[in-house]
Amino acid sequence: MQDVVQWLKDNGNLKIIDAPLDVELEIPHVAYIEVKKDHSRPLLFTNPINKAKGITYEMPVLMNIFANQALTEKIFGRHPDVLAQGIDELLKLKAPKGLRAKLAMIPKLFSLKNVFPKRLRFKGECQEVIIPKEQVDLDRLPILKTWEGDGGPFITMGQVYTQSLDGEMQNLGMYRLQQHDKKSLGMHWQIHKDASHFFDQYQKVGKKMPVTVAIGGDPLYIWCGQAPMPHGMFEMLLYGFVRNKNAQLVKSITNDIYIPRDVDIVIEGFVDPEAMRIEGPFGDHTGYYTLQEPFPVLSVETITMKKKPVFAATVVGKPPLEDKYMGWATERIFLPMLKPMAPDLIDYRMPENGVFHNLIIAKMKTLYPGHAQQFMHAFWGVGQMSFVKHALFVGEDAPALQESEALTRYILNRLDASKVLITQGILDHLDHSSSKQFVGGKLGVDATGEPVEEGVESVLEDAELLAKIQAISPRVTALKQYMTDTKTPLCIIAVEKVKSQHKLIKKLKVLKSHIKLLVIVDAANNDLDEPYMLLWRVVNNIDAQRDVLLEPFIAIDATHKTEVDGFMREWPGDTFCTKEVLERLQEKGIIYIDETFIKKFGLLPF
């Protein structure tokens, strides 16, 4: 993978865009619109422009490298099963009994040499062309700005290089880059992250610290910048792993930071801990904007890069994405570490429209009961998975994760109030629905087990049961019924909310014997025929000890929540494209999209 982009033109069928296309909105609006389709392909722009800034850039921006699945395990070499097979088999490691056993072990032991990253004592490609800090700008960068209203353009596919204090830990992270000037980034590394962790010790001692951002390269270098290692270890061992071969490290110029000798494109600089500056708005992988916050700034000392550097960036908003096929890899590759606290999980599943950390679903052997309650906590006391926000457990007599609909028949028909439980823990820095930032509800659901023997009492038609609720409440304008035939059918209504919801929950205790399963959403850009993106919705949306209600039947309130909820904080927005691009793009002939395309994946206001 010397040339990424050739090999991506002989392996993920490239699609070449020479038409001038600016960096604000309009190649992130093709990125977005491409990487939804049924088949879609990894995108190189040959021309991009700066419409505000006048100016035309000399490098190429590549988007979409994850584009697929099937492209996504030709960049890891072999199905992530099989990674994750290699990982099982090093954890069971034992002491060998007996010649034959000692010589078979060899061959794997010798393969973990080639694990730990070397370093090289000489420049690498990435540092053909040195930037010396007084000729530093920033602008010569096609940077994008991906939503209207983000707070600036963002390198959203950053490699972001960090150690600690001492030099003895390093770490590889992916945070979003605010440019703030022609010399400086905000660095939006999250609370709960390793190089937040570090800022910390250099906070603590009044020192600078370096930072070294890296662009492009082997595309497994950005997948290794967001995978869940365990704290203290260098993502960089997992490359080496995966690829069977040693990462090569070049040192920075201006600090003693290891990157890899091969990236396109590198940004050199420090840290000043004294120094804040606002960060965002920024439309997010949520599918929402991640509101304004102070965050440290790196001050740019020098900028390198390859001789003909290509920049490699992704887009962010709601799903599907890209991101979608680099967590199922690490879904896969990563099963086994769950296994040693969870010993009796099958298999687990993150859906993309459930935002990774906003829902889990996982299939488990149960032994006794409470055994779900038991792996709930164990998911919610570890690593990253402590950021899940719902967990559902089914048994191991359930469909396969990846067969939605049969897998949401089996829930349903064994979903009891009795066996959810709602608690509390940490979140993630990006949930905006909890009351309180980092801290909110948690919810997990034991769909273990027999079918319930209970279901509702009797099932209107869809019509029926909206005048009945409308004579109720005249501000619910839609529902819709799913899986009728299920023990708890799922009912969905649309409000224009002007108060707290939790009041229509109690005033529809009379239609108990109709209802099991209620969830609301707003009526203002949510399509009730769009199951894919109410699940987004309803998980971006709730706090479980506030929003789900256990009587008179198990309810949701997903609405956007106001200080009639008792919620103070500011709710963000949605990502959503802007309509004078698509257009324009439309007219260019670079996207071709209609209505029904533009509501499913909510493209626009509604």
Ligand SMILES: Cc1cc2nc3c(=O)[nH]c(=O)nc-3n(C[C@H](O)[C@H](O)[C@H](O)COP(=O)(O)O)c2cc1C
Given for the second form:
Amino acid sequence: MQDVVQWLKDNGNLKIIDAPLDVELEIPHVAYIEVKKDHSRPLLFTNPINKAKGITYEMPVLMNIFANQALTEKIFGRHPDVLAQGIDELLKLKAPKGLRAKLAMIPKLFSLKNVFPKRLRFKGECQEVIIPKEQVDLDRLPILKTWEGDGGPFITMGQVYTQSLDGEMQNLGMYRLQQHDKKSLGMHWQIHKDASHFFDQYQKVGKKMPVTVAIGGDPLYIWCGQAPMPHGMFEMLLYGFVRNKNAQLVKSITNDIYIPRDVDIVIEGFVDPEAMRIEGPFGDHTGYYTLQEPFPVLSVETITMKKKPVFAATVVGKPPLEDKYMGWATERIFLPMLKPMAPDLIDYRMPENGVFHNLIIAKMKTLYPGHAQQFMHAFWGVGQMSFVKHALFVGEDAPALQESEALTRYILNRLDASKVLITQGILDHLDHSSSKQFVGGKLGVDATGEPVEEGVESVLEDAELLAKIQAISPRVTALKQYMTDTKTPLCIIAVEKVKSQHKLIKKLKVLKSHIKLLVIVDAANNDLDEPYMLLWRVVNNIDAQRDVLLEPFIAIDATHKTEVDGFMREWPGDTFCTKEVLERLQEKGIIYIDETFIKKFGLLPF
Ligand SMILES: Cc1cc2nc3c(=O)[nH]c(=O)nc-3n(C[C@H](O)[C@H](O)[C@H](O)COP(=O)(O)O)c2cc1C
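Next up, the form predicted in complex with the named molecule, please; the one we just looked at was the form predicted alone.
What follows is the entire complex, opening with the chain shown before.
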């Protein structure tokens, strides 16, 4: 990572912050704010400290490595679309006809030899320093505590290397790791993920599971860790494909797991299949806290590192953050892999303010009735795509998927209750909206085809419509309409919620001639003038089976849920910055933000 630091200085406009800053809240807050700015930069904190524990760390903390799109592209060495094209060509590989075609294929096949990782017989640079078990002390690493409500410090960019019980399959997954104490880490591999499946195998036979966690090295390892590769495919194959260079792996010192030779820090250990421990809470990439839950624990056997390691970390919370850019590359590179099951798919987008799996917008060529529904089911049935809660399909004549406004207008002109599919399926482990964890509502919208014939009968001014609604329920505090020039204007209202919103929706039937699409949010912490954060809120908070009504108009209840909604789980809170920390950082001249910025990104409660 020292090379990466130099590379970021030369290519990424790296910002170096020498002021001593605390790993608890201060450093994470600086990184959180930086990546929300236009032209955001990677950050190197050269003097991390921990005031509460009285520690001055020996290694710097590198954050926002994927600080923006241009930098992400440079890390890949090519635009992700170019890589996607390469994958597409491989998937379509046909036996060549004729000598010329055969010759043209040779370089392609030859480059494939670089895909497979190489196992080296010697030690790696990551093993220059070896800390034996008795001297292991995780407090020596500048592990960050991001949010005030977090259950402790978490390693946020750990590459978790595991293997199946029979050693046949290897896996790299990026999972957060809670520092429980000086020698153990909580393994937050979620129930659907590969390492969790491996863990099940070890648990069944009561055998300790070897795990090695790596930090740092080529930033592409980090990206590979989060890439949704099919089960059984080692992410290092993808690394080899992107870099056109075999990943070079060395054996861990105390177990048989292989890790890249050039990572900065390596934490080796075993997970006892019987010993679970409460993990969390943790302010997650949904922008909400994930609640406490038991997860396996890694007992650390040894830590190895380079002589001059750099500690890589990220911050997750409300969008936009670094995962926006990692997710963008993933979205582009995985497009060709979706096509075999959905051949008429043209393009798709999973916007970061839809928290990726909460919203997909896909463009397709429709060939027959029900084609969009067929794609919905295909998506909901395959790999991590099955976590998607809300899937909107548009036709090939739709604007480019990046043109959010034009695209929304296109959808609103085609939105029709008869083309809305509400069903049930598996949900991301982190989803908080469904009444039962892991399973809940799915919403599919077929917005392909011609615009609907009937639009809203008459559009009222916001103030007039609000007055009419308030006459029905004084708990409605604000209203804003978007895209009133479309067939289906979007009317969003804020409420002081005390009871189920279904009752309000029923009462609003009398306003059917003025409303075709209604969205309800809580009055607290929602600004009706900020569509970016509203979308984030709405797709997070709804379970379509419970919260989307198709009568008397399409209505979406995106308020927080309680017993009045039959919701008996705990509803988590938002990730908010700590006001005093923001003020302190402003005073020190480390950050510069104003009230507009704070409100725009929901940094503090309002
Ligand atoms: C910053 C970041 C943090 C993540 N944290 C977790 C986590 O704690 N647990 C988890 O299961 N997935 C987490 N993920 C998502 C996984 O990395 C992703 O689903 C990956 O494809 C899992 O790999 P696997 O299918 O090999 O298990 C995270 C992703 C990112 C970008």
